[in-house]
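Let's start with one chain on its own, the form predicted on its own, as structure tokens.
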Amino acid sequence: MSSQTANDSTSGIDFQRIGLYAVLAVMAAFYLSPLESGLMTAFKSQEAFIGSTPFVPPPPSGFTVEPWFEAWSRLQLGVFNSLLLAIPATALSAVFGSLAAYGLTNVNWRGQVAVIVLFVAGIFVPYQSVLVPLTQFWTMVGLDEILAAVPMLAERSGLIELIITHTAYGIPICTILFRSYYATIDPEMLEAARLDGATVARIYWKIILPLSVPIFAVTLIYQFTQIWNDLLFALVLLTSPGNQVVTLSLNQLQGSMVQQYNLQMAGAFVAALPTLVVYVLFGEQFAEGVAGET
């Protein structure tokens, strides 16, 4: 009876374990669908896409490596501007998110409530809604004539004003994740370095700053990624062609009169490849950041 059982009960686990494979399996090869459509398409010439399906491997006399380094070619100096955006741009975001951040979580003060709630009111404001008056305000401002004095940065003016811009939009949801994470942080142990006569700054730098990694990872990643690929910024404030950043690149690489679809792919994942990178060196502390371990 015992060994009926049991034997039925493994069945039912095959069973099981057979239709949830299935089911993975299905689901992996529909969202994977798109991606593998593109790669197939950017290793074809032009005849071998024309002439088979977006999901088909090239045949041997289609398969083509040329849209690669053409890709690169074109995008390189997008890169390297993109790279010079992002980065500073996402760590002033996340170091000044924390700085809040830990000022409205960890340390007691009037009016607290009310920054929170304008923080918060920040982040729902749709890129958009912000296009002319950003516009007009760096036209007074005249940022290429403030550093005429120094010709390398004047030419990199339109960078300097979407890092700044790209800082300052991102400030709030920084804010927002990172004091959610410090919310989750010991007040007793807080309060133990004050009785020690730690003042705020010195508990920020030697308390809640180490514990902040695997939240810095997460509002980098997230920074990082909202910065590369962002289009309407970068669109309306850089006007020089030296300044184009890879999405702008990007955009270019769609013909006038001929569609290079195996062009337009390589590009997509020349474009995507850095962000890629992000994601695995602090995979591991973003999903720390997420699941709120301290």
Second form
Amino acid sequence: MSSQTANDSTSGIDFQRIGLYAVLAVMAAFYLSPLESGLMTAFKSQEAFIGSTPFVPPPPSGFTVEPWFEAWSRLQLGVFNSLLLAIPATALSAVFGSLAAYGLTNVNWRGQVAVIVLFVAGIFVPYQSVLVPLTQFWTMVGLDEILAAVPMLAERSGLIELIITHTAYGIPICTILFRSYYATIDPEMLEAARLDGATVARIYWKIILPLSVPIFAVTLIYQFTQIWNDLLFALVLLTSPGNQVVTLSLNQLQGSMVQQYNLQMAGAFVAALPTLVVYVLFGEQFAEGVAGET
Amino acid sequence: MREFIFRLFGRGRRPPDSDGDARTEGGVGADGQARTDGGTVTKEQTVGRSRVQEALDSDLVGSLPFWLPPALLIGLFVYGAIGWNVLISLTDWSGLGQPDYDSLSFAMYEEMLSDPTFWTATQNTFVLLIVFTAVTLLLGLLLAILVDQKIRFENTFRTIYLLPMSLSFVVTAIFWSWMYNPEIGLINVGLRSLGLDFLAYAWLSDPRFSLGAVIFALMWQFSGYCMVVYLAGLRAIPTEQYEAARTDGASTLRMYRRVIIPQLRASTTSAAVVLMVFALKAFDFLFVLFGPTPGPSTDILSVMMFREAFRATNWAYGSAIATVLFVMALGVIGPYLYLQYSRGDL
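Instead of the form predicted on its own shown above, give the structure for the form predicted together with its partner chain, please.
Up next: the whole complex, starting with the chain shown before.
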């Protein structure tokens, strides 16, 4: 791709390469600028962020960590609830995705494609086209009444509904991620196991599952980010303020503190922190998950 | 888990070395040791159960416990809900109370077609769909080509470009409302420092620019995704093709235009499908910026649907808009899935 280098490097300075890196750096600045200016603003006092350039670090007189404490105290319940939601929902959809992908990939039977089409199409269904029935469904089920005997769970019924809903909507993409990985497993190996008398279930448990560790990582990371970041389902399904997830809390913070950009920015970082940490640590896996959507 | 599935579906053979409970199979004898490869079963028994055993051994049945539960969940929550939504859209359900499924009509769709708000939202949705998809693909392609030049720190650059994709729309909307702040936001401060004061508009509140500003911010968030898809496509092209184009004396630009980009058609298609479907359901970002009633310049169908159903409690009307959204999404993914199917990629 860069056979240019070979010719140009002989002539000393390679202007094309310099230009290339300059463009790459400018683009990097473009992608980071909202985060950078947000981070700087979050450390500025009200007077400082109105008076100073957004991306410049705060002056000593205008430096404060107050917005972070304020943001944390307003968002901590949301962060806690989001963890309570995202961890089980992520795990469940990944497990279901793995099982479904195995049943639809490594075991062959007629009519498989029709089921696969339904799974793939499920990735693209707009949430809006199910929102009204979904609220109607959960009202009819009355989960809080079913769980009334266990007050601890009854209080959390909104979150449990959200976990089940996110699991169902996460299965299609998880299945496709696992499927593209399982398709690369050598069929001869599975055939050999089968000739040895291993059942479909045993092959999954003994061969497929141990091989699935890397794709489980990809799926869990991607799905966690998706569920953590979602606003719409939570907006529609959660009624009790005690169950509020972090995207809802952050949206409220933004709505009620209109001009307090320092507080808003600190809040945005608090809400984004888990996904940012996951992304920085597992960027490669996240990229794989993102690419899997196609 | 495994034992549970075994027992539930009467499927697995007991592992020879374990002495777990013997399960029955189709009511044929209590001995679960049915081994088609001989084993302890007597001849009569084998003959008697062979047909049942055969059916159970078929791969369809064996795979059922794996894919059926997730398929049922999808069937209920996704496809069942879509059907139900269509049904609700045919009622006249609004306010408190329950839908009346006895008198169904297309009244809501008629109302929708004569609703100017619906047409404004549809128009904005299409603008978002087309412009956002086009600019995001273009920037993504450009980034992928740049990153593909055997650069140093490739991982770092890729990580930075994809970073916005990992953030919630609520978070990015808040960042961009600050970026676009007319007085002290980074965009206008930057423009002024370049002496371009006349360009420092109120990007989000000026109806002439608000949709464009939204598209720009969404492009920022999604172009990294397109880069990842294109990069995979570029890396799949054999190097000989680059070299062949080189020896033919093609310029870099010409090589990309004539040789490389035409081969990225599959990447373009799949990335475009994802972007278009996103543009249809884009909700979180616009909702955080403008609330449920954004006004004509940035109203889109997904926000209108939410407003009608969950703010005005016009459930049936909201469902009708949702049906339109679903049909539009189907219009995008239907051909795509057919294409994939006919290529044998499913």
